[in-house]
Structures are given as C-alpha cells and as structure tokens.
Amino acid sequence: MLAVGIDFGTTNSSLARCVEGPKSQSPAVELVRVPSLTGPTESYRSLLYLEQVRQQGKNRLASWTGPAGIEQYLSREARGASGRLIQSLKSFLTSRMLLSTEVFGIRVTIEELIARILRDLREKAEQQFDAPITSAVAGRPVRFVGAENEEDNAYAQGRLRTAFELAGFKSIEFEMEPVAAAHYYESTLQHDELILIGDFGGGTSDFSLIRVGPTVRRRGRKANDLLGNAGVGIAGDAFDAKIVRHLVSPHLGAGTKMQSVDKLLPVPGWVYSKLERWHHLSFLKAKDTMNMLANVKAQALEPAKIEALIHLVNEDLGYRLHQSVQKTKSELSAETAARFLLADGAIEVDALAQRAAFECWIGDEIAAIETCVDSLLRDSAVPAAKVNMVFLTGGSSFVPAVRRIFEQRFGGERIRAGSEFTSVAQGLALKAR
C-alpha cells in the first residue's frame, strides 16, 4: 500500500511520496505535479468551483478543483455559465455554526466540499504514481483558525478526518505542520541541531522547537525531541485582509453614507468585513444580501461605489481580487512600493501601496506572532542563544516584517529557508515512510 504525505492548506495544497533508492542514500521525495495555465505546478490551489448541471431530469453540482477549477472559473463567461467559487475552506473547520451551505439549491456540508478537493488531488497522485492511494499522513496546524482551546482543535481535526474519509482515504494519521517541516529540514542535515521551525500558511502561523539530525534518525525520534509547539490563527490571509481594507474597500463604498428618511447612516460595515475574509466572500452572493445591497445602492450618496461592490459579488470576482492582493503583497516583499490594480466592469482600483504603510497595517498581527514565538521559547525554557538554526517556510515567510521577528532574536546568519510551498508535504511523506 502506497502511503503519502498531504499538506491540505488554506490557500495551497501539495502531496508527496517517498521513493526508495540505494541503501546508502536517503530516500528521494516525489511531489505530485499537475498542469496549470502557467505550466506544471507542485502547489495545488485549495479552491473549489461549482456549477449546476441538469442530468437525467435532476440538478446536480459539477465541481472542479485546483488549476482546473481556476480554468473553469475564468472561462465561465465565454461558456455562458454561472458558478460559485469557494476558497479557504480549511478556515471553517472550527465553526460549529457553519456546518453546511446551499449551492444552487443543493445543501452540502463543509466536509463534502473539502472532500472534493482531496479526492481530485488523490486521483491525480494515483495517475502519476500509478498506484492506488488510501493511506496518508496529513498535516494539521498547531492551532486551527478560530480555535480557542484544545477542544476546538480536536473538533476541527475530526471534521478534517471526515473529509479525508469521504475522499476515499481509509487510513489517516495527523502530524503538526511545523513538525513535518522539521522532517524535511532534517533530511538535509549531516549534523545534529536544535531548530525552531516557523510555518506560515494562509490561515495560521505555527512554530515548533525540535531536535533533529543524524543521531535522531539513527536512534529513532523520541517524544522529548519535541520541546514545544505554539501557534496563532494569524498568517497570510490576515495580511491580505489589511490590503483589502485599506486599498480596495474604500473604492467599494466602505466608510460612505446613505440617506435613510431624514437621517444619514453609514453603509453597513459588516459586508466589508466579509470581503476581507476569503472563506466568507462567496457567501455574500446570497439572495438576501444581494437584495440588501440593491437597497443600499438606492439610498447611497456614492452609488457608483456600491455598484462596484455589487459587481464584484455578483460576478464572483473573489479569485481576481485574491490574485491582485497576492501580487501586491509579493511585490512589497521585494520592493518598497507596489501598484495595486483591479479593473473589471464597474470596478476600477488603481492604487500605490507603500511597504511602510503595509507594515503599519499589519502591526497588530506581527505583534501577535512575536508574542507567540516568545511564549514558545519561554514555556520550553530554551533561550534564543541555544537555538542552532531557524527554518522558515510558507508564503508569508517572505514578508520582511515577519523575517525581522527572527533576525532580531536569532540573527540573520541562523535563518534558513527553502521549498516554502512544499516543505510540509515533503516532510509528511518522510513521516509516512
């Protein structure tokens, strides 16, 4: 039976297996590669695109995930189709209020939606590896988005296990994502180290202090090799939200007024809070919300901005918005300024973002991550000077303000990075072996 490692992420997912070589060599890790509009990729977008189709007199949901979902979504107008794009499903797992949703009149659970992504990823892996896959080691964050205690974490993991089972997996073992990244990092070492792993995903930032190296590999990993774990429900999506709040929402009516009889009232702010959160964006298309927005537009002092908001929601432009935000954030990691551009129909946002301003916007999030790192060192009774190396992985590890947290505590010479989007999956594959 082929066992694989699966990193089901808030934004991206990846799957890998170990390939045995000569006994004198460490096993190689092979990642699943899937075609996309920009060429083969090892990073599978954790999104789901749904359309309603009529078959044998009944309505059913047709679904596409990852790169295929993006292609179907982008071609929907040319095909005369209407669908719904759903992102960041992993962020719903702790919610006891949102267990299911209605899509084109069909009720589906969050676990069923996640299972569609996992099933597609499993089937693509089976095609590439030419072997059936029913067993996996899956990653999980130290702290799921929205979790306030271990009961919430256990509840979220239970829902994730159900999704894996619905996707056709019969045997699932979970491993902390930063510990999985440590397995990957350890495979590159020829000496022992005490390392701090920082794994920055879309929804969570997770940290582990762990001993790694040849000695550990020879004798086998022991429980006391892991000195501590810590996590916070803040990461890339929280940074993205601040870009939406400061650069996008003002162009869509945030902070404007509406005339209600003889009073001036603010345009409802809760809509813009939903706009900032990828996993809530698709739910704004509900009939009652669209009716409310039409009424707001009729009373708004700046109706063109509300029309732009309606256009974004009605045309399901969440992916376009996400791409523009990601591009801006990436450029701000390399440059001191970046241009944000989003133009489609009634929407026209063209703004200059400064890195200094962006770092002010995410100041509270950076402080929360700092507090998490410091508490891990304190609770583990490990001074920063005793940490041999820091390994950072995940997309938000590129953000300069994030890297400074570790440079200030450990020095730039002790920071390593690599395989930012696949290191967790590779480590999970090594664990599966």
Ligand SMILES: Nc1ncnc2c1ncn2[C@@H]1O[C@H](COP(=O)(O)OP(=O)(O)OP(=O)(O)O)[C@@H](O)[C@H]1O
The other form holds:
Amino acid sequence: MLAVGIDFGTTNSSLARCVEGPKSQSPAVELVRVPSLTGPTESYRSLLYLEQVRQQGKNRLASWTGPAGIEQYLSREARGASGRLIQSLKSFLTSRMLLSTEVFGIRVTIEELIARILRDLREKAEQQFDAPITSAVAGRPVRFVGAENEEDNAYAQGRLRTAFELAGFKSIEFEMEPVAAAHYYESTLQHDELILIGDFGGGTSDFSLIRVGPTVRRRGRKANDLLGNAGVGIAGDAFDAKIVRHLVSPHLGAGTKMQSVDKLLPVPGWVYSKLERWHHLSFLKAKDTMNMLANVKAQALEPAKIEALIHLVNEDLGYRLHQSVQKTKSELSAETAARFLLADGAIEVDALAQRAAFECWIGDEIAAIETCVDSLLRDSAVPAAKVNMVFLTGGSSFVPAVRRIFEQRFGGERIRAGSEFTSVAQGLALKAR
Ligand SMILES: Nc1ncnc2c1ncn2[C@@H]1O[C@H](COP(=O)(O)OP(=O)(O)OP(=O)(O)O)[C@@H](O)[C@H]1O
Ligand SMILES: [Mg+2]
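Let's compare: the form predicted alone is above, so bring in the form predicted in complex with the ligand.
Every chain and every other molecule in the complex is listed next, the one we just looked at coming first.
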C-alpha cells in the first residue's frame, strides 16, 4: 500500500511519496507535479472555484481546485459564467461560528469544501504514481489560525481529519508541520545537529527545536529528540491584510464618512476587516451585505469609493486583489520599493509601496513571531548559542523582516533555507515511509 505525505497548506498544498533506491542510498522523494498556466508546478494552490450546474434536473456545485480552479475562474466572463472562488480555507478550521456556507443556495460544510481540494490532489497523485492512495501522513500547524488552546487545536485537527476522510482517505496520521520540515532537512545532512526549524506559511508560523542527523536516523527517533514546538497563527495572510489596509481599503472608502439624517457617521468598518482576510473575502457577497453597501453608497460623502468596493465584491475580484498583493509583497522581499496596481471598472489603485513602510505595517505581527521564537527557546531551556543551525522554510520566510528575527539571534552564518514550498510535504513522505 502506498502511503504519501500531504501538506494541506493555507495557500499551497503538496503531496509526495518516497521512492526506494538501492539499499545503500537514502530514499528519493517524488512530488506530484501538475500543469498550470505558468508551467508544471509542485505547489498546488489551495483554492476552490465553484459554479452552479444543472444535472438530472437538480442544481449542483461543480468545483475546480488548484491551477484548474484559477483557469476556470479567469475564463468565467468569456464563458458567460459566474462562480465563487474561496481561498485560505484552512483558517476556518477553528471557527465554531462558520461550520458551513451557502453557495448558490446549496449548503456545504467547510470540511466538504476542503475535501474537494484534497480529493483532486489525491486523484492527481494516483494518476502520477499509478497506484491507489488511501493512506497518508498529513501535516498540521502547531497552532491552527484562531486556536486559543489545545482544545481548539484538537477540534481543528478533527475537522481536518473529516475532510481527509470525505476525500477518500481511510488512514490518516498527523505530524506537526515544522517536525516534517525537520525530517526533510535531516535528509540533506551528513552530521548531527540541534536545529531550530522556522516554517512561515500563509496562515501560521511554526517552530520546532529538534535533534537531527545520522545518529538519530540510525538508532531511530526518540521522543526527547524533540525539545519543543511552538506556533502562532500569524503569517503571510496577516502581512497581506496590512497591505490591503494601507494601500487598498482607503481607495474603497475605508475611513470615509456618510450622512445619516443629521449627523456624519463613519462607513461600517467590519466590511474592510473582511476584505483584509482572504478566507472571509468571498463570503462578503451576500444579499444583506450588498443591500447594506448600496445604502451606504447613497449616503456616502465619497460614493465613488463605495462604488469601487461594490464592484470588487460583486465581480468576485478577490483573486485579482490577492494577485496584486502577492506581487507587491514578493517584490518587496527583493527590492526596497514596489508598485501596487489594481485597476478594474470603478477600481483604480496605483501606488508605490516602500519596504520600510511595509515593515512598519507588519511590526506587531513580527513582534508576535519574535515572542513565539523566544518563548520556545526559554521553555526548552536552550540558549541560542546551543542551536547549531536554523532552517527557514515556507513562502513567508522570504520576507526580510522575518529573516532578520533569526539573523539578530543566531547570526547569518547559522541560517539555512530552502525547498520553501515543498519541504513539509517531502518530510511527511519520509515519515510515511
Ligand atoms: N517572495 C515572497 N515574499 C514574501 N512572501 C511570499 C513570497 N513568496 C510567497 N510568499 C508568501 O508565502 C505564503 C505561502 O507560503 P506557503 O506555501 O509556505 O504557505 P502554506 O504552507 O500554504 O501555509 P501554512 O503553512 O500557513 O498553512 C503566502 O502568504 C505568500 O504570499
Ligand atoms: Mg505550510
């Protein structure tokens, strides 16, 4: 039976298996590759695009995930179709408020929505590996987004398990994502190390302090090789939120006023809070909200900005907004300034973002990540000097302010990085073996 490793990420997912070579060699890891508009990719966007279809006289939801979801979403206008694109579903797993949602009048649970992504990924893997797949080692963050205690984490993991089962998996074992990244890092190592793993994704930042290397591999891993885990539900999506808040929302009416009978009131702020979070954005398009926005526009002192907001929600431009934010954020990882562009109908945002300003915007998030790292070192009673190497992985590890946290504590020469989008899935595959 083929057991695979699956990293269901907030932004990107990957699936891998181990391929046995000659006895003397360590096993190779093979990742699932899927075609996309930009060429074959091993990181499968964790997004879901839904359209309503009529089958056998009944309304049903057709879905596309990953790169196919993006293509179907982008071609919707040309096909005269409309649909819903949902991102960052993993961030809902702790929420007891949002258990299900209505899409085109059909009620679906969050688990079912996630299962659609996992099932597609499983089927892609079955095709590539030419074997049935019902067994997996799945990753989980140390602390799920929104988790306040271990009960919340257990609740979220239970829901993730349900999603895997709905997707056709029969046997699922969970491993902490940073521990999986450590398994991957260890496979590249010829000597023993005490390593600090930092995995910065879309939803969470996760850390493990762990002994790795040939000795551990030879004698088998013991529980006390792991000195500690820590995590915080703050990562790339939280950075994106600050870009939306500072660069985009003001153009869509945030902070402006409306005339209500005899007094001036601020326009409702909660709409902009939802706009900032990818997992909430696609849920804004509800009848009540659209009616409310139409009323706000009628009373607004700057109605053109509210019109732009209505256009964004009504035309399902969340993905376009996400792409613009990703582009600017990624450029700011490499350059000290980047342009932000978003133009569509009533929306026109063309702004220059400075890295220094971005670092101010995400100051609280960086401080929370620092506190998490420091508390892990303190709770495990390991001084920074005892850590041999730091391995940074995950897409948000490209953010210079994130790297600086480790440069300040460990010095640049003790920092390694790599396989940003696949280290966790590769480590999970090694564990599955
Ligand atoms: N060059 C870059 N600079 C800054 N951020 C980046 C860069 N490239 C990718 N990212 C960010 O990395 C995040 C995705 O990383 P990754 O795929 O590791 O997350 P994930 O595994 O899906 O999420 P999680 O582990 O939290 O569930 C996104 O927020 C993305 O914007
Ligand atoms: Mg991840």
